[in-house]
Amino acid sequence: MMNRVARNTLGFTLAPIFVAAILMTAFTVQAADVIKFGAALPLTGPLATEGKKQQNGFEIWREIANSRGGINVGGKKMKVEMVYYDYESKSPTATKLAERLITKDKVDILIGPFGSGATKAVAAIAERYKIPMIAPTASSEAVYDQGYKHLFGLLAPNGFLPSGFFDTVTKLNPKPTSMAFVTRNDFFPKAITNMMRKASKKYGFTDVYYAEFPKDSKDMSTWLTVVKSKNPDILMVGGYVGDLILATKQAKELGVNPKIIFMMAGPVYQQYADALGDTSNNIMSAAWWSETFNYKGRVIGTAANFADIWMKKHNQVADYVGAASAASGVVAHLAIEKAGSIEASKVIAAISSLKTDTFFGPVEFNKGGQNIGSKIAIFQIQQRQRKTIYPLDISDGKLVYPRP
């Protein structure tokens, strides 16, 4: 098989926007003996941290699958080939590249981009071409209420989060009573922040402030100054890792110090604590996976097994982005073996009825294609390390409250 980079340069030239990173498997096989997966990822731009973790997660699964001879398809082992494009953290580009993966690269299965917004856009392309699409990192219910039959998401619904968070904080003494909400003006951060804001009223909290900041904002001081004047017991901030590093730095500089700061979802990444040092301590967050979960399944094994593999390969603590991405491959792997075929309709039927355990957690898809078998964990950073606070049965730390 000709190397894909070479083939692109021999036949025609692609504009830089369309291709930045293409990875081929390290073996030579006949085209008929491979299953081709395609992913448009944000390998550059503001979401590059997340996009590279997705790619690394896929590669862990691919290497494991191929080291065992590939995926068993009706008694025949077929190896996995991955085709990646960089959509530069721009959702419209992600849709163009997804269409290219389907129509030009002829992938058998599409893997979703990062986040709910880009996933919702790309899912429309998968639906049009009737190709299976597995989304590693889209948790917003609005992605799965479109009536799509070809989309399946690994993350538990956002709606699973409020009960865990509010069950935790309403038991504190003294009980916090007021909240402020600030979010990046983007699909996922707004969805999760507004869901938490709505739930806060049901739990009796006073909503003292709400604001949105623009994508890729370079200054958070305006809204932080207002938050300081409102003096809420709890501040929730929705955004991506770069946003939340900046907001945490400036909160310290401005003396914004509520009893609880809860951020989604940057603090679960090791990069957050590495960038902030002790300033990251006692910040809360939540995530869809932890190596402390007692999960076990086929292909990769346990949550701890995956965490060990990730640490050895990347010298950093694994988080839900890489884990969910590897788990997307596992789900496709198990569904193809169940179907005994790579025919799209048979794979779709197999994924739809799949009910299994994996290192990422239980997998069971509802009618909209969202995984309802998994959990969401509440974390707090303590001494620069992520500690699970909730669920209690897998917790390895106690909440520091109020923040010093």
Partner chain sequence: MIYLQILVNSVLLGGMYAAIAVGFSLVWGVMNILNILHGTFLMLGGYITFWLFHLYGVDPFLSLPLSAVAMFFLGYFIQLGIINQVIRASFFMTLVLTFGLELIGVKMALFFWTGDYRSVQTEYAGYSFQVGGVVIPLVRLALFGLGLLLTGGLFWFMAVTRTGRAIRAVRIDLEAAQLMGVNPAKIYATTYGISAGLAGAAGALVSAGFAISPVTDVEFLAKSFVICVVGGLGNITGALAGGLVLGLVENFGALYFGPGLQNALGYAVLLLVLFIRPSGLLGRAGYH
Given for the second form:
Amino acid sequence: MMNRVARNTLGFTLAPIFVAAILMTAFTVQAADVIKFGAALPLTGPLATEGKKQQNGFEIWREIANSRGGINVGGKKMKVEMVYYDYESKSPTATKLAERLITKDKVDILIGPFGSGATKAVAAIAERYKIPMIAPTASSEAVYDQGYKHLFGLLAPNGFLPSGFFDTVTKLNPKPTSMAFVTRNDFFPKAITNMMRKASKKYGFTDVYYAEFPKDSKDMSTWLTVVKSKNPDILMVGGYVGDLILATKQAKELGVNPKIIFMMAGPVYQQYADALGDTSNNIMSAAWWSETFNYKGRVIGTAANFADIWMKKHNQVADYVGAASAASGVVAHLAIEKAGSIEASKVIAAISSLKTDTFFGPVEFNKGGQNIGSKIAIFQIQQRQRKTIYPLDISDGKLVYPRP
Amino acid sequence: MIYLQILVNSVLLGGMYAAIAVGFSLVWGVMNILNILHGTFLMLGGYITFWLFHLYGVDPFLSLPLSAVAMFFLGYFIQLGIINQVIRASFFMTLVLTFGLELIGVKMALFFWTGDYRSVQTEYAGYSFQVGGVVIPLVRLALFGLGLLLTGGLFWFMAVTRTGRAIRAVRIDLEAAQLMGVNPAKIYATTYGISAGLAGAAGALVSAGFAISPVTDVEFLAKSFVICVVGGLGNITGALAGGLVLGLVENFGALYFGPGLQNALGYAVLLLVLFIRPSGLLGRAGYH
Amino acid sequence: MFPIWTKNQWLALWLGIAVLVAIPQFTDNDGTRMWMDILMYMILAMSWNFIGGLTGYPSFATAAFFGLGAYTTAILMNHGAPFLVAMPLGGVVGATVALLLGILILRLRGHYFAIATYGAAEGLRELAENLEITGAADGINLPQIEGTVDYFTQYFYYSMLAVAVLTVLTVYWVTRHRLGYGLVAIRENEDAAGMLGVVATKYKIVAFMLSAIFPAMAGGVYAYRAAFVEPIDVFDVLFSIEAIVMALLGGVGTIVGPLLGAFFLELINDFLWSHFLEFHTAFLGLIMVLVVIFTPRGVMALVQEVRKKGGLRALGGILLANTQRFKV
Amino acid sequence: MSRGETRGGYTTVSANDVLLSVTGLEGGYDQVQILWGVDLEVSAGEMVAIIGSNGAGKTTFLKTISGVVPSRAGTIVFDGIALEGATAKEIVERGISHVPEGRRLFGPMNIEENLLMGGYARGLKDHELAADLERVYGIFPILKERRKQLAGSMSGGEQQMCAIARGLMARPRLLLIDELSLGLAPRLVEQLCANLVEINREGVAILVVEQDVLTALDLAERGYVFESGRIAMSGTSDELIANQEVKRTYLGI
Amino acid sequence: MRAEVLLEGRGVTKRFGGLTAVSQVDFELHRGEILGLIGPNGAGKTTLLDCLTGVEPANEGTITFAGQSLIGLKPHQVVKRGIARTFQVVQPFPTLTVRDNVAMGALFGSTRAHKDVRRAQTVADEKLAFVGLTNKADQPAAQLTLGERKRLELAKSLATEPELLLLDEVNAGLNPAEIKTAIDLMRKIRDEGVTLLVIEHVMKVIMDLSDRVIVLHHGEKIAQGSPDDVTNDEGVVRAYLGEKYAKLLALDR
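Follow the form predicted alone with the form predicted in complex with the partner chain, if you could.
Up next: the whole complex, starting with the chain shown before.
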């Protein structure tokens, strides 16, 4: 009797395999008059907020593009279609979904996931399938040094940050001389913190402390206590918004009070100031975009214009994540029009040689595919608002120094 | 001085860890459920506090009982309506069940409240005072006090009250307890409710001391797990001991080996305790 | 216990393998990849079954072995080793770590064992986050595979299929061999097994190693395919949990159960993914809840009961009875 | 409840009222049926013994009465009310206490806590149970001496006393005792028997399962012999002890 | 004209904390005989078997089997030397079929270890036929009655093809008919050349079956000799059989 049950069960297993196999063989039709963009986004999991912002950004661009009849491809207007998947904030899933976007949904262009780590993972897939990929939110050089030909990133390289930062702080009086660095043990935060640390030596700062804290750290008191004892003039913390809220809170509680606290990246988000209230005041940070930048482009208009649309739609202050995502669409838009084709190799060539202005700022890609036309702005939170300090031409505030 | 400060930090952290873990320990000990939902209750308690503060300016210490009571009832009915249905199935089945519920709960929270980090920022949030050069942050002290209060209160409840006794009886010998006229379904629901309520209370203050978001629940869950094992499964005072040990290990470990290994050291202690004394620091051997 | 397979069953097995071999010819690359994922989870679930299902030692270490295999393959390939050398070596590393870990923790029973494996897996992840050789939290890239899309999709697919077939055959061999009987004896009653002459320690370690070697190899295939590994991804405790869930849903300790569980769960997962952008996790959660409540002993037990009680007409009654079975 | 008078706190009834009446009872666990149609009666205030070998279904029978194991067929009528399908809690509340095989005390609790658990079903506060505590301490003075000692740390005899005392805390009218003498020294068994007689005199009917046939039949007025889930024989203690079959089977002579 | 000494213990002592469960016990077992081991509950009979089989290693003393020391061996090693044992509380593999249960013995316990599963099952079928369980071979062990489980336990032990079989109360809880079958079975086992050490409560079995008897009391050996000698030993009657037994004997005469 056992035999029969087992046998039948085996048949039971195999039957659906057959059926599914046959079903699989069919379809995937592609409509000729649309351009398909695909994006695997972190819509659930720890990065859910960022994922949602990315989606909102793409949608703003897509609606604008389609409301004008689509993208002009060699004289023919083609509508934009987006395919989204949720990668649950897990890179392996992002790569899996990127493959699906390419092979099943047959997208023409891939829009990157969130952050340097996942972008690095997905870029390997885009490269293998030779599909153009635009990464809105990956700024670490290590993502772009793999020799990939199909990857383009909108954010200015991390390397653009130190000069702006140190230009600003070295002019201060009294001049700060010592720095402490603490970073989340994670791709982007580590990359940018180490870059700043390296640069600080060039600018003659003494490096009093460096430490990494783990992902999901729920207590920052130890390193804060050590930092307090070392008494640096500047404290730089690399991490994500959850880490930085906790670090800011605990720093205040423990009376850690350097003249400057610089955090990457998180204070740029509305939620940071909302969560911390006045405690967020006088924290410095940097961003790749701000609505105050006097940028202007053909598709979306000015930076302020984008911020308005965003505010109307989502009742929220726009930040660089949403803007860069919309800008990814804009870049693809302009490149396709320039190429007059949606063929991957032609689009790649067009993006590589693109040199244009957008609401997100000037766009120009270097050999690795990073946007060197863009800038990084340094700001400080004052009265819970971001005040741009650098570059001076777009600044709307003065640095409060030292922190009271 | 720095050592003294870190010692104080550790102890305060340990007390808070106890507050987070004590309910988890209770459910594990009494019902043999590895309750993945624990972090979710904590997070929900935090959100109740946050919204009451954000919308009506209610102080977290005032809304704390409310969070606790709300979570008690939520937990009570989840156990009564869902978990009780399969409580005698294998340990892994209840694990999968609570895991499934957690997925639903977190998605709902994401849907309603987005993934933004929230924190209750009261007037006194960053306030701290000094005792002989050692800084003692007020909110942390309150969390520590809450940890003591919750573990102490639960200990008292289990030791002295009629219901507490019934819970213990069910844990020791379900069938004998039934013969005494105990209705295990209700006792389980009560136990689970208490655990959820404790998580809700802890969550209320966690929202003041940390940043919460719907997805932070697993981080607190992982901590609860380590704390419970180190202290001893299902042992109430063990949660306090486990919390303090973990607090000390994490902080002094971070000092000597760098903060990067903070979490790794937690797991190292977990394994060490399992090798040396599987029943946990305060656990009774042989209890399953 | 486990019946010797009849001719028909062998036929079915080889037919099944033949179908799987032929799949890339019948479906597009995306379909092939879905099957690759199904195969991967089948490997994980079947492997977990060695220690968790047959031996009754619930392990959370699947993720640890998967990650070890992925990293071994990545590191070796970056040092010039060909994939077909690196991937099996990943299996060897996984098995070796299982041996050492097993000696330490297999004397713990029940929950304590489960906790120890969880701690070990998470500890390994934290270690990988901090070590030079693993590229710390940055992760490491692997050499890119050359060739057309069809070529590399099939290359990865057949690599995974090879590991899966190896796993199935090992399962068959183990369950028809003294070893399998020994493992089941340990699960049923370890003390009594010892009295009968089962050298429990040795058997448990062998089971633990078997539960390690195949996930480690699957991790290797996975790493080469992804071309990039980082600790938080390949040491993700969810790999362990998913393997357990799949084995549970299919039926613990049976042979076909974990296969079925992996197949259905991955299929459902894939469906939800494509159809519910944001709510797929919630639906997955709902399905898990319903499955636990209505088939608390796994799909295999349900299938057997349906057969015994006279076909699908009895299904409703059985499901209803199931909800009462484990009530307090 | 409606009948009888209260004496010494326990409700008593005249001796020939049928208190418990079981007919055609069938029951068992998951896949295994153990009871195959058991008929049994206990009158109010009576002391009845059940004897039989291991696995004859005695324990399952008691568990089925007290509602821990569900019945499959047959009726259980207690004091005129049908009990099939009632929960264990309802059955305790109706007045049946079950002292389980192997005592099953709450080992990590002290004696007094165990006794208070015994009174749980009555839904009273601890201090309201104080009088009942005193009453059972009166029967078993050693328990009062040791009331703060953990139940698990006591000797077998003391544990059995505690288990019986715990059963009495629910103020039962019928006390089911499973394996009274198991693992106890003869001297202790005699002491316990004396206690039971005292309890019985106060009007509590007792149904005792006992493997030691001599002890059982010495104690009880009537007895039932269980074999393979059925009643093989019944009668007064004297009848049973004189029966050749009983002698051969259970006394080994 | 004694047969060779198969098993010999000298000064075997086992302590649990402060309690000495087995104290300085000397014994020997001759090839081909049936030795009865009796004594009241808690006398240390089962503990002595635990010492022999390595479950609870003895603290002091020597145990030799067929000339080789058993001290320090683990249970699975003892089995391979040719000593099989049944447990007082039967320990089947509950969800496995009866045949698979017995096959486990053949697969692992035998000195000639049947590595082949199919051959082990053939052996299992033989042993099941021997103990009369053939008709239950395909049932899960959990569904057997107590008597059947005891026989399964026996078949499992026999499947290890032992030279010496230690039986721990295989007859407890069996009815007279079953006991008679069991006695016949044990004789049959002995006739096949297996030496038996039998712990037994049912005096009738000991009297009928044993060649010699050892009596333990409080962990010490208080008597040994032929069954008749032992039952007439005054010390034994006082310590173990008790007043009641005397009373019964009187009643019978």
